[in-house]
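In the block that follows, a single chain appears as structure tokens, in the form predicted alone.
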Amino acid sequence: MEEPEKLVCDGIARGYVPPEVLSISPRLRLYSSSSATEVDPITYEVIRNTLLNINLEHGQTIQKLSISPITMIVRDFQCAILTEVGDVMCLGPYLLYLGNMLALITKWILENRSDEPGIQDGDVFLCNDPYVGTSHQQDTGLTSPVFWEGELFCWVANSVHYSDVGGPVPGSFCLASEDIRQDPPCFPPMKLAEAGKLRVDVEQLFLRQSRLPSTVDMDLHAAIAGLNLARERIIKLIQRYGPEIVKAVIDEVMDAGERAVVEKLQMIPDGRWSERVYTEVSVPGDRGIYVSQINIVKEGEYLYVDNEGTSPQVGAINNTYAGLAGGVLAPLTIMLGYDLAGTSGGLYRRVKFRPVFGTITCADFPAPISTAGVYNMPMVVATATGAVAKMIACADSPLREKAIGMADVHAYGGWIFNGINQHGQFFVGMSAGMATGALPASPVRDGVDTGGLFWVPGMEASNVEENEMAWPVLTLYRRENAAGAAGAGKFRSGLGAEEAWILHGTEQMDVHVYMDESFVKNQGMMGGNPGGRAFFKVKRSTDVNQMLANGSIPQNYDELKGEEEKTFFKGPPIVLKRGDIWCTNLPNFAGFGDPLRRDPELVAKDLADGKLTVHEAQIVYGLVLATDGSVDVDGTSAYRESRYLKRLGTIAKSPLKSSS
């Protein structure tokens, strides 16, 4: 076995990391501005808020062109504009942490393909190599330079997942694999479009790997017809103003962002802060509890960020350094740039990665990492979310009420399926269940009631009837959790979302990926409690038709009469026939600080909607209510005195008198 020193951070035997200054070739002219251009206040506000636009048209043009629920409502896809170097200038509002492997891949084409075979005008580059700089295969990278004049001035990029591409496994999510030679293909940066000119041979080998080449094809053209629009409009934009204004206002946007940044760091002392997150099973069958850490070191003006104390690499559940470093930059963005409308590069400057190798997190080749999307990725974001999370608590205000808990591990509400469906049709389908997830507290407010992911701003739960249209189900409720102990804490959780599922159309569906977790995983915040626990649940031969025909729809999974199949977090497949049922949660989130000091008022609003039995308010939060429903405070005050006593021993002074 090579020794790990003995490797080189390439893209090849280990995950690619550019160096300060890349390596291309004399051959390839850059475009750089003069540092003396000036551009006034109002020209600059115009070609800065032009270029955030066209990167939101660039998305737009995606989602609109797809055919695949996955692009087209889930969003899980993003555009970047990036500078002739490869550094992002903004993100579009979609998976934050694809922004930063657009980076990767576009720098590894600079110091890779500038000399042979040569970057053009017209050239757009297709790579799915997660060593290189995705986060898994189906996560597509497509990037193409920007000329003016012979000179690179720019980088359009997009990253869109693709249904399948791929494997031993409809959706390409390969849980066995134990090696990437058992995951879809991975290709490196190769020429789709080559001077302008489609590349048929690149794009039939592409498609050749899927199950599902005509949807594929489609949100391949679309994602395409993103950078074409992008290319001409930033042209446009050069030949209205000229290119050394334009780019000094890139140049500008990205040192602004920076200053930004620096400015909240001088508000967050000296320190190091720590995350660990422990999850289960590295392929079906394995029964292993594994460590995902993130460190962040802040010193002066910088962030150092490594994951030191996290498992070696195993199973099909690990990630390369694209992902760590995308999954940590994704709660950054979020606590750090949130006033940066997307331009994220600023930020990026202050953050330095100390990767430890061989981990779950940071693998070497030939490691899989097929599956990261729904186990992984998750799963480093909320360890990251974690660790970011402490560090901006201990900030000056305003920006310590910018901290979020955590959110996500594997709590995915994600499941891959497949099938024919109601029309005859093979399909691979991925519900939307995540977007209905629960937004985690902070320490001055609750989180949002079914908000959607916040590393993923712009996601949206499909409606059910869209859902039905697209594969053969029916959905019999889709509905808030609770606002239980789950998630509670001075500031609660956002609720998260229930849905259960029958099939209509056909006689069966194979599902390959599931989650049924053994353990919640994602911790409380200062005190607050741990979120709820993501589940899987199928019961077979149950009488749900038969309600259905007496004209009543089921609207509780463990009413129904049948047979209860066990799942696992890591299951085999399983096949869902007629007559079964399946359950998915996407459970609330990390609470913010102790339950007990949660405003009375906050908790008799939430029993009066319903959120919180009588029981429930006074166990998790101490209430105590008066004969007539209202609220007793000296009740409450009381009682929460005595659990306070309980839970700390005998003290002379009670930390609820002494902190608010």
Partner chain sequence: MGYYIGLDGGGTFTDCVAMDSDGQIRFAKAPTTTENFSDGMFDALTALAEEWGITLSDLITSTERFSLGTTVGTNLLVERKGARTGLLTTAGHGDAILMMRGSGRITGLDPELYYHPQATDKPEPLVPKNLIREVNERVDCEGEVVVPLNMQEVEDAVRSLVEDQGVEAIAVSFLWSFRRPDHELEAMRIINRIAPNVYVSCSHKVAPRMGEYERTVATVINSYVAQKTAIYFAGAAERLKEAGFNHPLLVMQVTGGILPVKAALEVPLTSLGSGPVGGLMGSAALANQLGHSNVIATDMGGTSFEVGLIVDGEPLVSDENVVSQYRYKQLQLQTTSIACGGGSVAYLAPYSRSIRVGPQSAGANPGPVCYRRGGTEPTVTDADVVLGLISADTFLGGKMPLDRDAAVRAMENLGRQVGLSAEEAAAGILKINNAKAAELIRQQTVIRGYDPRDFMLFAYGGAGPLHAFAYASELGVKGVVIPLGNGASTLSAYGSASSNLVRFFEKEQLFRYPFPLEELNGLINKLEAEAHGALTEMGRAPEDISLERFAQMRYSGQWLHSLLRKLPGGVYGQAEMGQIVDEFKATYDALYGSGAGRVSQGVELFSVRIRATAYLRRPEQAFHIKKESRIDEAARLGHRTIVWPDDIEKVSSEVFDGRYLRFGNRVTGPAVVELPHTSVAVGKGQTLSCDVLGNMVLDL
Second form
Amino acid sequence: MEEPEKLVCDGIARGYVPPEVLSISPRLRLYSSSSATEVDPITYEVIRNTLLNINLEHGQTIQKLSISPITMIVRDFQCAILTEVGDVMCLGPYLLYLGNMLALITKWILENRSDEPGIQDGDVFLCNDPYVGTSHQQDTGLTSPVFWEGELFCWVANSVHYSDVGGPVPGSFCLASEDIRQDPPCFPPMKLAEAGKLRVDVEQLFLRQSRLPSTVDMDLHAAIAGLNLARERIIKLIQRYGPEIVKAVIDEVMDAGERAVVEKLQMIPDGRWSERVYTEVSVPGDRGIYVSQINIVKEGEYLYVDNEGTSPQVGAINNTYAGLAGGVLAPLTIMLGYDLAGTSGGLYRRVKFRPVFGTITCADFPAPISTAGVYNMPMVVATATGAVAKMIACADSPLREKAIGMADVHAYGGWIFNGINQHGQFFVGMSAGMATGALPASPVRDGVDTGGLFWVPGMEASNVEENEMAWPVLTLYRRENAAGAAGAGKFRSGLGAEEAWILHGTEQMDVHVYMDESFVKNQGMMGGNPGGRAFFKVKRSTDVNQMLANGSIPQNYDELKGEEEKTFFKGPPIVLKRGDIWCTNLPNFAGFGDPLRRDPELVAKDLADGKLTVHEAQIVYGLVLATDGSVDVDGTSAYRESRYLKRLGTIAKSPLKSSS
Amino acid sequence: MERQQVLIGDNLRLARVEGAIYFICACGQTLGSGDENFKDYCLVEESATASIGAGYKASDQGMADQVCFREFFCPSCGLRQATEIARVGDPYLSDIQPRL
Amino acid sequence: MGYYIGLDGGGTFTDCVAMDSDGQIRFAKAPTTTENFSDGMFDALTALAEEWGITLSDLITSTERFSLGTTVGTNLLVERKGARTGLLTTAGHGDAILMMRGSGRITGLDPELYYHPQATDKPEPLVPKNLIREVNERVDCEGEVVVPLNMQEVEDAVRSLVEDQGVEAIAVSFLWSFRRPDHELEAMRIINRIAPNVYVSCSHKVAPRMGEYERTVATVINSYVAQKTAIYFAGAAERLKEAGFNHPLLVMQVTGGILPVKAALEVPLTSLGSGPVGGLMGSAALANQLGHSNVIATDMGGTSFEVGLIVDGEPLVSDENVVSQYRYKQLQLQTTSIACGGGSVAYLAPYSRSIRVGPQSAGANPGPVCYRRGGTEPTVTDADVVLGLISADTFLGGKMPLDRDAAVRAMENLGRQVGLSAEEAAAGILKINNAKAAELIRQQTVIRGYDPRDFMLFAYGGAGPLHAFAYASELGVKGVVIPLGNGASTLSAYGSASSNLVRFFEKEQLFRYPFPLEELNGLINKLEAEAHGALTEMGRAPEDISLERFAQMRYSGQWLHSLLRKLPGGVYGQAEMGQIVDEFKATYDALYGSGAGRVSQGVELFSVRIRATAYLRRPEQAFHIKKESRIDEAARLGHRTIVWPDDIEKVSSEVFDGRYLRFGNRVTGPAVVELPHTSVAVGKGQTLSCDVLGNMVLDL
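Could the form predicted in complex with the partner chain be given as well, to go with the form predicted alone?
So here's everything in the complex, that chain up top.
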């Protein structure tokens, strides 16, 4: 850390940053395209469509055969087809930030494994090392070369969240870790399968770390089945059309994606856009506040991204370069690459990173990384989303309409817990209920209530019944949030959701990760309100069981009698007991524009739909109702005018200034 | 084609006025020149994040006190041009710097 | 003479088929009448009587059996014209149907849209928030009551829905009701008592499956369409009765069987979308007679391409469906569709100098450019016209002359932008469209562990027979059947005419290996007794009833995956249980790779399903026995130049009028066989022959 600029980005001392041209052993023969190959426009489309379908089928296989709700329901995984040198050709509609990580792992393998032990047909490499290219150790990547006649043609790869990969804490999110050696183990790329044969020694090495070896093994085999399917189908495609043609299509898909992005970049003025998101607490007990900042410079037809302004790496709140790059590319995929159907490789070419190392969003070894999946990664995506959205909101129409405000900052997944379930089995749960998500506001329309998380496009919440079958809990209620101040704006955010729970069928349960923000982290867009504060509330020794016995299911956490537990962000583990009730939420996300500019009829509609109270309609939106309950148009204008005047009259100019 | 102006959202723009470049509010008020942070030309209100509305207040007051909610208003029309959740004392984020 | 009639209505046309007691078949169709369905139905029946050369009255009075399939329920839903429906649900869970598990914004949409949030939104709610009422009651995952049903709250909620909100139907969906239905049943009694005219359905009855969202959607849709579906069936039955038909009207079900109206209306949802299922059942009936046990049934129409599989003589069954972005639980024959049909629009792909086809469709309005209805974007049908696969003059029997020149101009315009001639562009469009069709089939077969080469492919629908020559070759299937030849466009009606009475009885209950055998045997016994009773009640003799057992099995924890296993009969002991589990594991490994299922991971059997079938007697379909090798001159329409898409070569190809082809005739490609409602293309090196049942068989 003394002279970090002397460290090399080798995936060991600091996060791996691949060079423009990889250093690959001459022992490995690559299939390279001949620029002379012409593909007719029809064959091109047939092959393009097939490749996208192969990748989707790869994803569907993982989804179907895996058994962790986090994978099969929440879609916390990704799969991709990559070129022979490890560039992403296409990724699936799953966790978007994982896409580029598959490229990093693959490129690292090409540079570091092509000589010894060599890369052969039928190999599958496993890697969960964040310094090589994962978001955290749980998101373990598998990547497998596809060979054609002895030459490396392309790669297929996936990353799946495995429920427990070891380390001191069930679920492997180690909040108290201050060094990666207190984290779950990191495995740099090693062969899980060699020349088509599963290496049981490596499989067992990986499973041996886990508290849930059987679950992890099922998921691992789901991932292998996905890879095998994709590899076999690509081979069939090559057999049918010939390697030159398929290769030419892969190259052209990337070029076409790049042209699409360039055209959009031309609609954006040059300039610099930034976002800053604050987080708190580096390890339990710490009282610090830390900054994540992303700056995007758009110059001509390229984007240059840095994280200057970000706090130095600290405690257990770090991610590596892989997380930074992936987190920035995710919102770009949605706001600049929305018409590419996941063929994001061309987009990636236009984004250049100038990371500041040794920071919480681009940490050097041996910073621990295991918690990044729930803290840093959503934070980096959110920070990048803010910067990208502001840039897009400055673009020409229709691109400017694609801007989307900041979504989830820290609450992803809600909470992680473990215990013995009602069937007598040990379990580790990650609550997927909050995966209802919400689409944030944009410059032209409201977000979508419980409309999913845009950077995990296929994401889904589990049913309450599925949760209650798997875990010893009873959900008292699960409902959409109110519209209120959180996420208010000229266009408001979609609404998130809230859930209240009690234990059922067990006496106690441990919660290791929960989200109770001391302050809201989300940032509003262009004068809009920020999103809401994510919370995790616990009330002890309540009368809930008495109420249930009396025939009434509590519907309001706040009205229940009991002792409120004082919770903290990244607080110590909580032991939940019978009679406790706890409440989790995914808050509304960012609003766009001054709420006083909101169309009064839209405010009235939320009122009519029961999503907003009359009081909040007045306070937040300056709405005045006539005696018959309809919108008083003149009254609203006049009242809003008075609110503007009040702002002007009472606010003194602040002495603070921006930094130069 | 030479850009004459940049629309920033729907109530702010960057435009040339008599050869110089300014941020301009929808009401016509200039908010500094193009190489400055328009927020420096706004009226700024800083308040506790808990004041934003229901649900923003946390149990850990000591932590919450370290940050604030900033609102940036056009000094002419009172329109809210920007908001920030920021650590108390941190400079305003210069976050929108398009060029003409 | 007695007739057995099948009718399928609700789409553009109302199609009908009749078989007489000698096993002869005739088809007819008439435009569907949307305001009063029975009118179109009787237009079609009148046309059918003409085909037989008898009066309508003679046809109806001598009809022995009448089965009806329909898309009316789906139309009600898509157009949001169902009943004003309220929802009664467990306290705390009224938002489930609004939240749509967070994925309602994209469910059922083209995956390309997943990356484009600003192009997606949630659908209009089926039940708005103000019609949802929560009541205190709670059951847990074991089926134990946590909070008893508060009957006063039910009463208040129902009064408010009915009296204040004027709902016409109510759906009752409580958590875990499929484990313990008592609360739903009690709520239904209360509703029936205080609002006897309001239609009620309960989730444990409509969709007794885990997952409150999908179960609730099924129940709400059921209530939403129930009354209008009943009116529609009653109207049809009434008109038939007036015309002299004196048997119970039978209704096609998505489960692949038919039921008397009364039984069908127990769960009206099962009549929803029975059209595609009718086609699949028609294919199954024909395949059975032809001795094909494995069939890929493909229906290509104007906007969509639909695929169903028949394996070992049985259509596959699925448990989920999606309508208007709402996913729901429903036991039905599996069909999968993509937007890919005659109306699919071809356009220039941005940024890559290539052509894309669909998913946008020109539909019927404006339709393809050649339809002369103002369409400007070239479609698959335009490509067919440009290439000569469709003749501009003889389309739909010459009733609708097409504008070939306009199609050529549109194609030239598109082709020019990528350096292709009009013919090359048209051929390319077909190739892309066919590749998409083949890709869907490949997914549906290979992903389930089936090899398309073991299958016959059935091609029907307006555009299926014309394009099957190409998409079937792509897959290497054994051969192609154009079912019923000219009757291919009425296959759904044929399917409802040839179906049997089928009902499923199912219970979702989790059994972890080793299964508690007494409980499992008890459940099977109970369901089988129920099944037997229900069919006996419909007046079926015990010897006509067959019961089959199935179980859904998975590895512990797999919520999205299961294998449907057919179970042996008899009482299960340790040996049978071991065999059931071993076979499950073996099948799993065969599908997903050796060792994919881990021994250490427990196996679960989570639902038991009984299929009860009562076989209906019907005449054997008459075989054409006289083999004619000589083709009737009336069938020979001469030659026309067709550009075949594979090599884009102009070839003089013979054209036939399919109505005059007979059993034993063989047509060698390149050729086109024209029929009043569709055409069959016979590619180079392929031959088409007519079989004993009137099917056309394409050898690839």
